[in-house]
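The chain below stands alone and is given as C-alpha coordinates, in the form predicted on its own.
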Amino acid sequence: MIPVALTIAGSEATGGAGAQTDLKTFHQLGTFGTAALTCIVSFDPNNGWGHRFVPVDPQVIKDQVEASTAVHDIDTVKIGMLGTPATIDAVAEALDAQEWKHVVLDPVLICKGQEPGAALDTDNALKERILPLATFVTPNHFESMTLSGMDAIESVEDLKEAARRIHESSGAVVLAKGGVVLPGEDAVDVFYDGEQMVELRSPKVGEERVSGAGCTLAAAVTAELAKGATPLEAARTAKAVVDSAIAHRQGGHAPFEAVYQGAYAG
(Lines of atoms letter the chains of each structure in order from A and count residues from 1; the text may use other names and numbers.)
(Lines give C-alpha, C1' and ligand atoms only; values in the text may rest on other atoms or scores of the structure.)
Protein backbone atom coordinates (compact mmCIF):
# COMPACT_ATOMS: atom_id res chain seq x y z
CA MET A 1 0.00 0.00 0.00
CA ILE A 2 1.36 3.41 -0.96
CA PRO A 3 1.68 5.78 2.04
CA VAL A 4 -0.81 8.66 2.03
CA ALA A 5 -0.22 12.25 3.17
CA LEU A 6 -2.52 15.26 3.35
CA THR A 7 -1.61 18.84 2.58
CA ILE A 8 -3.72 21.68 3.97
CA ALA A 9 -2.58 24.65 1.93
CA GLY A 10 -3.46 27.32 -0.57
CA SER A 11 -3.80 26.88 -4.32
CA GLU A 12 -1.18 28.81 -6.32
CA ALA A 13 -2.38 28.89 -9.90
CA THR A 14 0.99 29.00 -11.70
CA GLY A 15 2.05 25.68 -10.16
CA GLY A 16 5.18 26.94 -8.45
CA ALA A 17 4.07 26.88 -4.83
CA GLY A 18 1.25 25.88 -2.50
CA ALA A 19 -0.79 22.72 -2.77
CA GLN A 20 0.27 22.19 -6.39
CA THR A 21 3.91 21.99 -5.34
CA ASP A 22 3.07 19.84 -2.32
CA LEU A 23 1.27 17.24 -4.42
CA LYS A 24 4.08 17.13 -6.99
CA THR A 25 6.61 16.65 -4.20
CA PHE A 26 4.55 13.88 -2.59
CA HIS A 27 4.30 12.10 -5.93
CA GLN A 28 8.01 12.46 -6.67
CA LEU A 29 8.81 10.75 -3.35
CA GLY A 30 6.36 7.88 -3.79
CA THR A 31 3.61 9.13 -1.50
CA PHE A 32 -0.08 9.38 -2.46
CA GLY A 33 -1.16 12.98 -1.95
CA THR A 34 -4.49 14.44 -0.89
CA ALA A 35 -5.26 18.14 -0.47
CA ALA A 36 -7.57 20.48 1.40
CA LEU A 37 -7.41 23.97 -0.12
CA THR A 38 -7.48 26.89 2.30
CA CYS A 39 -7.36 29.77 -0.16
CA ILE A 40 -6.95 30.61 -3.82
CA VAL A 41 -3.89 32.70 -4.67
CA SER A 42 -3.27 34.11 -8.13
CA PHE A 43 -0.53 36.55 -9.08
CA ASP A 44 -1.65 39.78 -10.75
CA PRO A 45 0.56 40.38 -13.82
CA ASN A 46 -1.00 43.83 -14.19
CA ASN A 47 -0.09 44.99 -10.69
CA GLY A 48 3.52 44.07 -10.03
CA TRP A 49 2.77 40.36 -9.66
CA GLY A 50 1.10 41.00 -6.33
CA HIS A 51 -0.99 38.30 -4.67
CA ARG A 52 -4.74 38.14 -5.24
CA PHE A 53 -6.02 36.20 -2.24
CA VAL A 54 -9.44 34.58 -1.82
CA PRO A 55 -10.07 32.48 1.32
CA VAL A 56 -12.04 29.24 1.11
CA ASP A 57 -15.10 29.04 3.34
CA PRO A 58 -14.08 27.50 6.70
CA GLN A 59 -16.73 24.77 6.52
CA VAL A 60 -15.51 23.78 3.05
CA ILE A 61 -11.99 23.39 4.47
CA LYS A 62 -13.28 21.07 7.19
CA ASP A 63 -15.31 19.14 4.61
CA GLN A 64 -12.20 18.54 2.51
CA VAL A 65 -10.22 17.22 5.48
CA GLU A 66 -13.15 15.02 6.47
CA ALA A 67 -13.40 13.57 2.95
CA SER A 68 -9.67 12.80 2.69
CA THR A 69 -9.45 11.16 6.10
CA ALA A 70 -12.64 9.15 5.50
CA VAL A 71 -11.31 7.67 2.26
CA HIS A 72 -7.71 7.12 3.36
CA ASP A 73 -5.92 6.17 6.55
CA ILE A 74 -3.86 9.33 7.03
CA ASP A 75 -1.70 10.12 10.05
CA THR A 76 0.68 12.61 8.41
CA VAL A 77 -0.30 16.14 7.39
CA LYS A 78 1.51 19.18 6.07
CA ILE A 79 0.12 22.64 6.81
CA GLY A 80 0.99 25.54 4.56
CA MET A 81 -0.66 28.87 3.77
CA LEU A 82 -3.73 29.54 5.92
CA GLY A 83 -4.19 33.30 5.70
CA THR A 84 -7.04 34.26 8.06
CA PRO A 85 -7.94 33.63 11.72
CA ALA A 86 -11.18 31.94 10.60
CA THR A 87 -9.22 29.55 8.39
CA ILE A 88 -6.82 28.82 11.24
CA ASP A 89 -9.71 28.02 13.59
CA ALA A 90 -11.23 25.69 10.98
CA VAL A 91 -7.95 23.85 10.44
CA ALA A 92 -7.33 23.49 14.18
CA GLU A 93 -10.82 22.04 14.61
CA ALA A 94 -10.31 19.65 11.68
CA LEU A 95 -7.02 18.44 13.12
CA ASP A 96 -8.61 17.91 16.53
CA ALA A 97 -11.05 15.42 14.98
CA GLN A 98 -8.43 12.64 14.93
CA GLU A 99 -4.99 11.63 16.17
CA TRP A 100 -1.99 12.55 14.01
CA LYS A 101 1.45 10.98 14.15
CA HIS A 102 3.10 13.80 12.21
CA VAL A 103 1.95 17.41 11.78
CA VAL A 104 4.46 19.28 9.63
CA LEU A 105 4.01 23.05 9.78
CA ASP A 106 5.44 25.46 7.23
CA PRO A 107 4.73 28.52 9.42
CA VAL A 108 3.78 31.05 6.77
CA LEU A 109 3.85 34.40 8.59
CA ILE A 110 2.47 37.42 6.76
CA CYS A 111 3.07 40.27 9.21
CA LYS A 112 6.47 41.90 8.79
CA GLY A 113 6.22 44.00 11.96
CA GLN A 114 4.11 44.48 15.07
CA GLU A 115 1.57 46.89 13.63
CA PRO A 116 -2.00 45.98 14.61
CA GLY A 117 -4.33 44.64 11.95
CA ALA A 118 -5.44 41.52 10.10
CA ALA A 119 -1.92 40.31 9.33
CA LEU A 120 -0.81 40.41 12.96
CA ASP A 121 -4.07 38.83 14.09
CA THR A 122 -3.51 35.99 11.63
CA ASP A 123 0.08 35.37 12.71
CA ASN A 124 -0.89 35.42 16.39
CA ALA A 125 -3.68 32.92 15.70
CA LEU A 126 -1.23 30.65 13.87
CA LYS A 127 1.17 30.72 16.81
CA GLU A 128 -1.59 30.15 19.35
CA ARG A 129 -3.74 27.55 17.55
CA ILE A 130 -1.56 25.67 15.05
CA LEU A 131 2.04 25.79 16.30
CA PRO A 132 1.18 23.82 19.50
CA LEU A 133 -0.22 21.02 17.30
CA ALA A 134 2.93 20.76 15.17
CA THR A 135 5.41 17.91 15.58
CA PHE A 136 7.81 19.30 12.95
CA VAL A 137 8.21 22.95 11.91
CA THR A 138 10.18 24.40 8.98
CA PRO A 139 10.62 28.19 9.46
CA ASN A 140 12.53 30.34 7.01
CA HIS A 141 14.94 33.08 8.11
CA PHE A 142 12.25 35.66 8.91
CA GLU A 143 9.96 33.11 10.54
CA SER A 144 12.83 31.80 12.65
CA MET A 145 13.44 35.31 13.97
CA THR A 146 9.77 35.86 14.72
CA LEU A 147 9.12 32.50 16.38
CA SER A 148 12.33 32.62 18.42
CA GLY A 149 11.97 36.26 19.48
CA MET A 150 15.45 37.08 18.18
CA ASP A 151 16.20 40.52 16.74
CA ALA A 152 18.58 39.20 14.09
CA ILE A 153 19.94 35.95 12.66
CA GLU A 154 23.23 36.68 10.95
CA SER A 155 25.17 33.44 11.30
CA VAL A 156 24.73 29.69 11.53
CA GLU A 157 25.24 29.95 15.28
CA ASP A 158 22.37 32.42 15.45
CA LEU A 159 20.22 30.01 13.43
CA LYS A 160 21.07 27.22 15.88
CA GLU A 161 20.00 29.39 18.78
CA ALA A 162 16.74 30.18 16.99
CA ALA A 163 16.09 26.48 16.37
CA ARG A 164 16.77 25.74 20.03
CA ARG A 165 14.36 28.44 21.21
CA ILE A 166 11.60 27.36 18.81
CA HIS A 167 11.90 23.76 19.94
CA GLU A 168 11.84 24.72 23.60
CA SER A 169 8.71 26.83 23.15
CA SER A 170 6.81 24.45 20.87
CA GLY A 171 8.16 20.96 21.52
CA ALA A 172 8.37 20.41 17.75
CA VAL A 173 11.33 19.18 15.75
CA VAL A 174 12.77 22.22 13.96
CA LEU A 175 14.35 22.52 10.53
CA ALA A 176 15.35 26.19 10.37
CA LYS A 177 16.23 27.38 6.89
CA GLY A 178 19.21 29.64 6.31
CA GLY A 179 18.94 29.32 2.54
CA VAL A 180 20.61 32.08 0.55
CA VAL A 181 20.17 34.67 3.31
CA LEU A 182 23.15 33.77 5.49
CA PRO A 183 26.63 34.66 4.18
CA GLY A 184 28.92 32.02 2.72
CA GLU A 185 29.06 29.63 -0.22
CA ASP A 186 26.76 27.05 1.36
CA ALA A 187 23.01 27.10 1.92
CA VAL A 188 22.79 25.98 5.55
CA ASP A 189 19.72 24.64 7.31
CA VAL A 190 19.72 23.61 10.96
CA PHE A 191 17.94 20.53 12.32
CA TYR A 192 17.19 20.33 16.05
CA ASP A 193 15.04 17.77 17.85
CA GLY A 194 15.96 18.53 21.44
CA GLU A 195 18.96 16.19 21.35
CA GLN A 196 20.61 16.44 17.94
CA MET A 197 21.73 19.76 16.48
CA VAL A 198 22.75 19.04 12.87
CA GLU A 199 23.92 21.40 10.13
CA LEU A 200 22.63 20.44 6.69
CA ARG A 201 24.84 22.05 4.07
CA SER A 202 24.89 22.22 0.29
CA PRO A 203 26.40 24.69 -2.18
CA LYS A 204 24.14 27.64 -2.95
CA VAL A 205 22.48 27.54 -6.36
CA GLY A 206 22.46 31.25 -7.17
CA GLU A 207 21.78 34.05 -4.70
CA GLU A 208 18.06 34.59 -5.34
CA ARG A 209 15.14 32.92 -3.62
CA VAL A 210 13.12 30.56 -5.80
CA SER A 211 9.35 30.37 -5.46
CA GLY A 212 8.10 27.19 -3.84
CA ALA A 213 11.34 26.11 -2.17
CA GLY A 214 9.85 26.31 1.31
CA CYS A 215 6.72 24.42 0.24
CA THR A 216 8.88 21.73 -1.34
CA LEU A 217 11.02 21.31 1.77
CA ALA A 218 8.06 20.88 4.12
CA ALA A 219 6.24 18.63 1.65
CA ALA A 220 9.31 16.42 1.23
CA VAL A 221 9.64 16.11 5.00
CA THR A 222 5.96 15.15 5.14
CA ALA A 223 6.26 12.53 2.40
CA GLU A 224 9.28 10.92 4.01
CA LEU A 225 7.68 10.85 7.46
CA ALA A 226 4.59 9.21 5.94
CA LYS A 227 6.89 6.51 4.54
CA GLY A 228 8.39 5.85 7.97
CA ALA A 229 11.61 7.87 7.89
CA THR A 230 13.03 9.36 11.08
CA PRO A 231 12.80 13.15 11.36
CA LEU A 232 16.52 13.57 10.61
CA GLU A 233 16.34 11.20 7.63
CA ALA A 234 13.32 13.14 6.36
CA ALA A 235 15.19 16.44 6.75
CA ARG A 236 18.22 15.15 4.83
CA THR A 237 16.09 13.90 1.95
CA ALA A 238 14.07 17.12 1.90
CA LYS A 239 17.27 19.15 1.64
CA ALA A 240 18.38 17.08 -1.37
CA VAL A 241 14.96 17.40 -3.03
CA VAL A 242 15.01 21.18 -2.64
CA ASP A 243 18.56 21.43 -4.01
CA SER A 244 17.46 19.51 -7.12
CA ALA A 245 14.23 21.51 -7.44
CA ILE A 246 16.15 24.80 -7.33
CA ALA A 247 18.86 23.62 -9.72
CA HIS A 248 16.19 22.62 -12.27
CA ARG A 249 13.95 25.63 -11.61
CA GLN A 250 11.30 26.69 -14.08
CA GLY A 251 11.37 30.11 -15.66
CA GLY A 252 8.56 32.14 -17.21
CA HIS A 253 7.38 35.68 -17.75
CA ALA A 254 7.28 36.58 -14.04
CA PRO A 255 10.27 38.26 -12.34
CA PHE A 256 10.90 35.10 -10.30
CA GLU A 257 11.52 31.44 -11.01
CA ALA A 258 9.83 28.38 -9.51
CA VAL A 259 11.04 25.02 -8.27
CA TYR A 260 10.73 21.85 -10.36
CA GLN A 261 10.65 18.59 -8.42
CA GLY A 262 10.65 16.13 -11.33
CA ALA A 263 14.43 15.91 -11.75
CA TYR A 264 15.07 14.47 -8.27
CA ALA A 265 16.26 10.87 -8.42
CA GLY A 266 17.46 10.17 -4.88
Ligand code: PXL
The other form holds:
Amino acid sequence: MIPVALTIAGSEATGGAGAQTDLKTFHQLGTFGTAALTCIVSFDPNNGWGHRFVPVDPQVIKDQVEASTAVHDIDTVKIGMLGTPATIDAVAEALDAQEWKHVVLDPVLICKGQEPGAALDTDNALKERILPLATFVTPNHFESMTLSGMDAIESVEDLKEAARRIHESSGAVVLAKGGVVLPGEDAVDVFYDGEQMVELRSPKVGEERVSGAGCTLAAAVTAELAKGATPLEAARTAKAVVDSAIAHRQGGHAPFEAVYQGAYAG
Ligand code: PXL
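Given the form predicted on its own, state the structure of the form predicted together with this ligand.
Below, the chain from earlier opens the complete complex, with every other chain and molecule after it.
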Protein backbone atom coordinates (compact mmCIF):
# COMPACT_ATOMS: atom_id res chain seq x y z
CA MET A 1 0.00 0.00 0.00
CA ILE A 2 1.15 3.52 -0.73
CA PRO A 3 1.26 5.56 2.50
CA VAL A 4 -1.64 8.01 2.68
CA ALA A 5 -1.39 11.62 3.86
CA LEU A 6 -4.27 13.99 4.54
CA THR A 7 -4.10 17.76 4.33
CA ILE A 8 -6.69 19.96 5.99
CA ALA A 9 -6.02 23.27 4.27
CA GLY A 10 -7.33 26.10 2.15
CA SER A 11 -7.58 26.15 -1.62
CA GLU A 12 -5.35 28.70 -3.33
CA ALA A 13 -6.57 28.60 -6.89
CA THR A 14 -3.36 29.61 -8.67
CA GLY A 15 -1.62 26.45 -7.46
CA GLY A 16 1.10 28.28 -5.57
CA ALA A 17 0.08 27.56 -1.99
CA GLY A 18 -2.44 25.73 0.17
CA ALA A 19 -3.99 22.35 -0.52
CA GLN A 20 -2.87 22.37 -4.17
CA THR A 21 0.74 22.67 -3.04
CA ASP A 22 0.29 20.02 -0.36
CA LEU A 23 -1.13 17.48 -2.83
CA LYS A 24 1.67 18.12 -5.33
CA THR A 25 4.25 17.67 -2.58
CA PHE A 26 2.60 14.50 -1.26
CA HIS A 27 2.57 13.08 -4.79
CA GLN A 28 6.17 14.00 -5.55
CA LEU A 29 7.30 12.22 -2.39
CA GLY A 30 5.45 9.01 -3.20
CA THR A 31 2.48 9.27 -0.90
CA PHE A 32 -1.24 9.08 -1.74
CA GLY A 33 -2.59 12.56 -1.05
CA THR A 34 -6.06 13.41 0.19
CA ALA A 35 -7.45 16.86 1.06
CA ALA A 36 -10.21 18.43 3.14
CA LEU A 37 -10.69 22.09 2.18
CA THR A 38 -11.19 24.65 4.93
CA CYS A 39 -11.57 27.79 2.81
CA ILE A 40 -11.29 29.09 -0.73
CA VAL A 41 -8.75 31.84 -1.43
CA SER A 42 -8.91 33.65 -4.79
CA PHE A 43 -6.33 36.39 -5.32
CA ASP A 44 -7.88 39.51 -6.84
CA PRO A 45 -5.92 40.62 -9.93
CA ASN A 46 -7.87 43.90 -9.98
CA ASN A 47 -7.11 44.79 -6.37
CA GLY A 48 -3.40 44.30 -5.73
CA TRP A 49 -3.72 40.51 -5.69
CA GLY A 50 -5.48 40.77 -2.29
CA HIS A 51 -6.93 37.60 -0.81
CA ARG A 52 -10.62 37.01 -1.44
CA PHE A 53 -11.46 34.53 1.30
CA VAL A 54 -14.54 32.31 1.63
CA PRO A 55 -14.74 29.82 4.55
CA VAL A 56 -16.10 26.35 3.90
CA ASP A 57 -19.11 25.44 6.04
CA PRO A 58 -17.81 23.79 9.26
CA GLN A 59 -19.99 20.70 8.79
CA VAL A 60 -18.64 20.26 5.26
CA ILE A 61 -15.08 20.33 6.64
CA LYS A 62 -15.99 17.58 9.08
CA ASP A 63 -17.71 15.62 6.30
CA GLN A 64 -14.57 15.74 4.17
CA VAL A 65 -12.35 14.46 6.98
CA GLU A 66 -14.91 11.74 7.72
CA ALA A 67 -14.96 10.65 4.05
CA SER A 68 -11.20 10.63 3.71
CA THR A 69 -10.56 8.71 6.93
CA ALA A 70 -13.39 6.25 6.19
CA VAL A 71 -11.88 5.30 2.84
CA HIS A 72 -8.23 5.21 3.91
CA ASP A 73 -6.27 4.22 7.00
CA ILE A 74 -4.65 7.57 7.76
CA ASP A 75 -2.47 8.30 10.76
CA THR A 76 -0.67 11.38 9.45
CA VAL A 77 -2.32 14.73 8.84
CA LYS A 78 -1.14 18.20 7.92
CA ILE A 79 -3.04 21.28 9.06
CA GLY A 80 -2.65 24.39 6.93
CA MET A 81 -4.70 27.56 6.69
CA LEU A 82 -7.86 27.47 8.78
CA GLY A 83 -9.06 31.05 8.71
CA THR A 84 -11.86 31.44 11.27
CA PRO A 85 -12.58 30.35 14.85
CA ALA A 86 -15.57 28.31 13.61
CA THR A 87 -13.30 26.47 11.19
CA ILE A 88 -10.82 25.80 13.97
CA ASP A 89 -13.54 24.30 16.18
CA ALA A 90 -14.67 22.06 13.32
CA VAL A 91 -11.12 20.87 12.62
CA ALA A 92 -10.43 20.22 16.31
CA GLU A 93 -13.62 18.15 16.49
CA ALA A 94 -12.77 16.27 13.29
CA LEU A 95 -9.30 15.43 14.63
CA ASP A 96 -10.78 14.22 17.92
CA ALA A 97 -12.69 11.50 16.07
CA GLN A 98 -9.64 9.23 15.77
CA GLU A 99 -6.07 8.69 17.01
CA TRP A 100 -3.24 10.27 14.99
CA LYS A 101 0.41 9.33 14.95
CA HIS A 102 1.51 12.62 13.42
CA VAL A 103 -0.31 15.96 13.36
CA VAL A 104 1.85 18.44 11.45
CA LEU A 105 0.75 22.02 12.00
CA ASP A 106 1.77 24.86 9.69
CA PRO A 107 0.47 27.63 11.97
CA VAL A 108 -0.69 30.04 9.24
CA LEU A 109 -1.65 32.92 11.52
CA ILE A 110 -2.55 36.09 9.72
CA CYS A 111 -3.78 35.88 6.16
CA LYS A 112 -3.87 39.14 4.23
CA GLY A 113 -7.40 40.24 3.44
CA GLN A 114 -8.79 39.37 6.87
CA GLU A 115 -9.99 41.83 9.48
CA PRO A 116 -7.28 42.30 12.14
CA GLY A 117 -9.86 41.65 14.90
CA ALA A 118 -11.00 38.41 13.30
CA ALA A 119 -7.39 37.38 12.82
CA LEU A 120 -6.65 37.83 16.53
CA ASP A 121 -9.59 35.58 17.45
CA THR A 122 -8.31 33.07 14.94
CA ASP A 123 -4.76 33.17 16.31
CA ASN A 124 -6.01 32.60 19.83
CA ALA A 125 -8.29 29.74 18.79
CA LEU A 126 -5.42 28.14 16.89
CA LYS A 127 -3.18 28.33 19.95
CA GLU A 128 -5.86 27.02 22.29
CA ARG A 129 -7.47 24.29 20.20
CA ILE A 130 -5.07 23.11 17.50
CA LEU A 131 -1.55 23.65 18.84
CA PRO A 132 -2.10 21.21 21.75
CA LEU A 133 -3.03 18.50 19.20
CA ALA A 134 0.09 19.07 17.09
CA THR A 135 3.03 16.66 17.22
CA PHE A 136 5.13 18.71 14.80
CA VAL A 137 4.88 22.46 14.16
CA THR A 138 6.58 24.56 11.46
CA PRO A 139 6.36 28.26 12.38
CA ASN A 140 7.94 30.93 10.17
CA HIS A 141 9.76 33.93 11.62
CA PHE A 142 6.60 35.89 12.45
CA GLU A 143 4.72 32.85 13.76
CA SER A 144 7.71 31.92 15.93
CA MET A 145 7.50 35.32 17.62
CA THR A 146 3.76 35.01 18.16
CA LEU A 147 3.87 31.43 19.48
CA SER A 148 6.91 31.98 21.71
CA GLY A 149 5.83 35.39 23.01
CA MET A 150 9.20 36.87 22.00
CA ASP A 151 9.26 40.49 20.82
CA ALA A 152 12.09 40.01 18.34
CA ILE A 153 13.97 37.18 16.65
CA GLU A 154 17.12 38.61 15.13
CA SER A 155 19.61 35.76 15.18
CA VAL A 156 19.82 31.98 14.98
CA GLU A 157 20.26 31.96 18.77
CA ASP A 158 16.96 33.83 19.13
CA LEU A 159 15.31 31.34 16.80
CA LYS A 160 16.59 28.48 18.96
CA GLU A 161 15.16 30.15 22.05
CA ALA A 162 11.80 30.49 20.26
CA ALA A 163 11.92 26.80 19.27
CA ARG A 164 12.62 25.84 22.90
CA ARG A 165 9.72 27.91 24.18
CA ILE A 166 7.28 26.61 21.56
CA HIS A 167 8.30 23.03 22.33
CA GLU A 168 7.87 23.59 26.05
CA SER A 169 4.39 25.07 25.67
CA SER A 170 3.12 22.58 23.06
CA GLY A 171 5.14 19.39 23.47
CA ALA A 172 5.49 19.29 19.67
CA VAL A 173 8.64 18.85 17.63
CA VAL A 174 9.47 22.33 16.32
CA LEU A 175 10.96 23.26 12.96
CA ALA A 176 11.30 27.06 13.16
CA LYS A 177 12.09 28.74 9.86
CA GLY A 178 14.49 31.67 9.62
CA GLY A 179 13.91 31.90 5.87
CA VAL A 180 15.11 35.06 4.14
CA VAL A 181 14.23 37.17 7.21
CA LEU A 182 17.31 36.43 9.32
CA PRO A 183 20.52 38.04 8.04
CA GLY A 184 23.30 35.96 6.46
CA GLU A 185 23.92 33.94 3.33
CA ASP A 186 22.14 30.82 4.50
CA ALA A 187 18.47 30.14 5.06
CA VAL A 188 18.56 28.62 8.54
CA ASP A 189 15.86 26.45 10.06
CA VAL A 190 16.07 25.22 13.62
CA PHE A 191 14.87 21.75 14.60
CA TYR A 192 14.13 21.03 18.26
CA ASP A 193 12.47 17.91 19.66
CA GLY A 194 13.17 18.48 23.36
CA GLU A 195 16.54 16.70 23.14
CA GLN A 196 18.29 17.61 19.93
CA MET A 197 18.73 21.19 18.72
CA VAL A 198 19.85 21.02 15.10
CA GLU A 199 20.55 23.85 12.65
CA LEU A 200 19.48 23.06 9.09
CA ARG A 201 21.25 25.36 6.65
CA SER A 202 21.18 25.88 2.91
CA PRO A 203 22.26 28.84 0.76
CA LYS A 204 19.49 31.42 0.30
CA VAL A 205 18.02 31.39 -3.20
CA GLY A 206 17.54 35.16 -3.63
CA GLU A 207 16.13 37.42 -0.92
CA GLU A 208 12.47 37.30 -1.98
CA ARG A 209 9.88 35.10 -0.36
CA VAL A 210 8.42 32.56 -2.77
CA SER A 211 4.76 31.65 -2.45
CA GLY A 212 4.11 28.17 -1.11
CA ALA A 213 7.52 27.51 0.47
CA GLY A 214 6.03 27.11 3.95
CA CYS A 215 3.22 24.86 2.71
CA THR A 216 5.74 22.72 0.83
CA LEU A 217 7.99 22.34 3.88
CA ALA A 218 5.18 21.18 6.15
CA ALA A 219 3.68 18.95 3.44
CA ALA A 220 7.05 17.32 2.81
CA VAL A 221 7.50 16.69 6.55
CA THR A 222 4.03 15.12 6.55
CA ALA A 223 4.76 12.87 3.56
CA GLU A 224 8.06 11.69 5.04
CA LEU A 225 6.49 10.96 8.42
CA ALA A 226 3.70 9.02 6.68
CA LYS A 227 6.44 6.94 5.02
CA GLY A 228 8.01 6.19 8.41
CA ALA A 229 10.88 8.69 8.60
CA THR A 230 11.98 10.04 11.97
CA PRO A 231 11.10 13.68 12.63
CA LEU A 232 14.71 14.82 12.05
CA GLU A 233 15.01 12.84 8.81
CA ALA A 234 11.66 14.28 7.70
CA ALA A 235 12.87 17.81 8.45
CA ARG A 236 16.10 17.31 6.49
CA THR A 237 14.31 15.90 3.46
CA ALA A 238 11.68 18.64 3.63
CA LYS A 239 14.38 21.33 3.57
CA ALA A 240 15.90 19.73 0.45
CA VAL A 241 12.47 19.58 -1.21
CA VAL A 242 11.86 23.27 -0.49
CA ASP A 243 15.30 24.25 -1.80
CA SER A 244 14.56 22.41 -5.05
CA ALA A 245 11.03 23.82 -5.27
CA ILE A 246 12.34 27.37 -4.84
CA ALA A 247 15.15 26.85 -7.36
CA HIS A 248 12.58 25.63 -9.91
CA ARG A 249 9.98 28.27 -9.07
CA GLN A 250 7.38 29.35 -11.57
CA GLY A 251 6.69 32.95 -12.49
CA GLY A 252 3.46 34.34 -13.89
CA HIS A 253 1.62 37.64 -14.13
CA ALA A 254 1.50 38.18 -10.34
CA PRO A 255 4.34 40.03 -8.57
CA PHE A 256 5.31 36.87 -6.67
CA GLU A 257 6.63 33.55 -7.92
CA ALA A 258 5.50 30.11 -6.77
CA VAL A 259 7.33 26.96 -5.77
CA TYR A 260 7.40 23.93 -8.06
CA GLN A 261 8.01 20.55 -6.40
CA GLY A 262 8.14 18.46 -9.57
CA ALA A 263 11.90 18.68 -10.08
CA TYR A 264 12.81 17.13 -6.71
CA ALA A 265 14.43 13.78 -7.35
CA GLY A 266 15.22 12.70 -3.79
O1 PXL B 1 1.12 30.40 2.19
C2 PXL B 1 0.09 30.54 3.09
C3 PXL B 1 -1.22 30.13 2.50
C4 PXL B 1 -1.78 28.94 2.90
N5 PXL B 1 -2.96 28.51 2.45
C6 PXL B 1 -3.66 29.23 1.56
C7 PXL B 1 -3.18 30.45 1.10
C8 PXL B 1 -1.92 30.92 1.58
C9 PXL B 1 -1.39 32.18 1.08
O10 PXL B 1 -1.86 32.77 0.16
O11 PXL B 1 -3.89 31.16 0.21
C12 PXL B 1 -4.97 28.71 1.08
